[in-house]
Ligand SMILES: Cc1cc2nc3c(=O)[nH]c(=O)nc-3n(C[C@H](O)[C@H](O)[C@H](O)COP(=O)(O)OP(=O)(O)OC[C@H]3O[C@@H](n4cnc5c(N)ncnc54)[C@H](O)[C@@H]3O)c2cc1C
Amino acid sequence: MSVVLCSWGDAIEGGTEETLSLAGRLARATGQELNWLVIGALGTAAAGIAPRYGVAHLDHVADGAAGPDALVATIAAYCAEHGPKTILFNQTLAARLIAPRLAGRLGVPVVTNGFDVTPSDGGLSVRATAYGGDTHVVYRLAAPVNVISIVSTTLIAEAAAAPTATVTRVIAGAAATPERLTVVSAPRATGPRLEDADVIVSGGRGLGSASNYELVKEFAGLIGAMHGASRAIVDDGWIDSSRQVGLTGKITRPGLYIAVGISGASQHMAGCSAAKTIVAINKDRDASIYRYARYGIAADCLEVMPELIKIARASKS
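Just the structure of this chain, alone, in the form predicted on its own, please.
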């Protein structure tokens, strides 16, 4: 019996080590071994991490395809052969698509947005966020096999008490699976990832127009931050979806998050509420963002941002 974390891609995703830490605690609490299934080019990087978190077997599918259908087929074949009892995902945007489909393929329960998993009455107790992060719920899972997607923003990576002698096993990929859907156009982000940023300045519809979003970009550049956006302005075409923060965008946990003209809807806050400090700039004193912000400027962001830019420029001269 085992707990397995599933990963794929060209690089280790942010939050993977935090999820491995949780997976290790669950494996030890249930008397199971912890395995890590990696698909694609992650083998070498994963081999350097796995022993620290008590991974017993690093199962590497080197020739695994990266399309959703191929990933589901590969992971399902692995589960049929190795029989893990708990199948975990680090909840990235891609994992939100794969985890439910895998559960459907296997005919087992799935829980997303989990942030803690513990044994309970012969099954599992999963704590998760609900309603866009506004509340927490507890799911009791009694099925023999369960799929759980973990939001790692509130977790801390804690190595196992002693490193393990991880055994790497080469696993054959599933037979080639033709993808039913083809992405003909996708957002392409270059440079640092929004999820890894320590300071983020995000803009929302309160900016009034796409041209005013340039204030957010300029200020972010002056203070060494990355610029983000609410879903509202992504949907309006102001900025590429690779910059979207929120439940259906990037899940971030910066040291400082500056929300400019953002109302603070629960879907947006699900992507930034783990920030150490949130600063809100919004002229609506009753805006939801002020429930989360440590500091606030209750004024028109179009008047505030030029002044902040002046200050930032002066500090650099």
Second form
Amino acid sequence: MSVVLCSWGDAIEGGTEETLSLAGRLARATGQELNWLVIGALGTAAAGIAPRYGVAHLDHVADGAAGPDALVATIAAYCAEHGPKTILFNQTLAARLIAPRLAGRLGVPVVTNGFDVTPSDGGLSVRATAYGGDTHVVYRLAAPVNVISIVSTTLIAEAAAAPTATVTRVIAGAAATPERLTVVSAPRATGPRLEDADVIVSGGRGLGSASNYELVKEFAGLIGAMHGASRAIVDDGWIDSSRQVGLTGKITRPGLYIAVGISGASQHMAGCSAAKTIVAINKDRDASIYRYARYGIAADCLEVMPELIKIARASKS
Ligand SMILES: Cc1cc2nc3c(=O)[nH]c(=O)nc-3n(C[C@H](O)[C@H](O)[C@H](O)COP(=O)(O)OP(=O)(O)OC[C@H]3O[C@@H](n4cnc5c(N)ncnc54)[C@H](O)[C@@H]3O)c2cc1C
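If the structure you just shared is the form predicted on its own, then what does the corresponding form predicted in complex with the named molecule look like?
Now the full complex is given, and it begins with the chain already shown.
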């Protein structure tokens, strides 16, 4: 009997260690083994982390294809062979595609947006956000096998009391099959990822227009930050979706998050509330963002941003 976390790609995604920590707690509470299925090049990086979280087996698929169909096939084949009881995902954008499809393939329940999993009455109790993030619900899962996708923003990565001697097992990937979905328009973003940024300046509808979003970009550039956005302005086409922070965008964990003209809707905060420090620039003192911000400038962002840009330029020269 085991709990397994499924990961893939070239690098360890933000939130992976937090999810491993949750997985370890669940495994210990249910007397199960914690295993980590890793597909692709991140095997070496995973080997450095796994012992800290009490991983018994690092199951490495070195030759796994990266498309959603191939990943679902590989994870389903792994589940058929190793029979994990709880199959966990760190809820990245890609995991949102994979977890429900895997559950469908296995014919087992799936819960997405989970943030806590505990044993309950012989089954599992999963706390999750619902209705776009506004509500917390508790799902009681009684099925023998369950798929759960974890939003890690509220979790803290806590190492197990003692590191384990993790055993690496080499697992074969599923035979290559053509992907049913073809990406016709790839994300335009290149370079560093928002999820890895230490400082983010994000803009929202309070900026008033796409051209004013340039203020956010310029300020971010001057202070060595990445620029992000609320969904409202992504939907309006001011900036491409690779910059969207939130429940249906990127889950970020920067040291500093500066929100410019952003209301602080729960769906947006789902992607940035794990920031160490949030600074809000919003002219409405009652805006929700002030419930999360450590510092605030309650003023017109179109007046504040040019001043901040001047200061940032001056400090560079
Ligand atoms: C299922 C679902 C998923 C969602 N996923 C996401 C997501 O991933 N990310 C996301 O961001 N949203 C998401 N949303 C949308 C979310 O609910 C909000 O609608 C959105 O975040 C609002 O964006 P905003 O704060 O930029 O705009 P608004 O809500 O319009 O807020 C603009 C803010 O700017 C302030 N303002 C106006 N003018 C100025 C000025 N001149 N100076 C300073 N402040 C000013 C206003 O006081 C206001 O607080 C989702 C919604 C649903 C239902």
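Treat the numbers as computed from the prediction; the structure is a model and nothing was measured. For clarity, a rigid core is taken as the largest C-alpha set superposing within 1.5 Å between two forms. Numbering follows the first chain given and starts at 1.
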query: Threshold 2 Å Cα movement between these two forms for A99, core superposed; finding: no
query: Rigid core superposed: I258 CA moves 2 Å or more between these two forms; finding: yes
query: Rigid core superposition, E158 Cα moves 2 angstroms or more between these two forms; finding: no
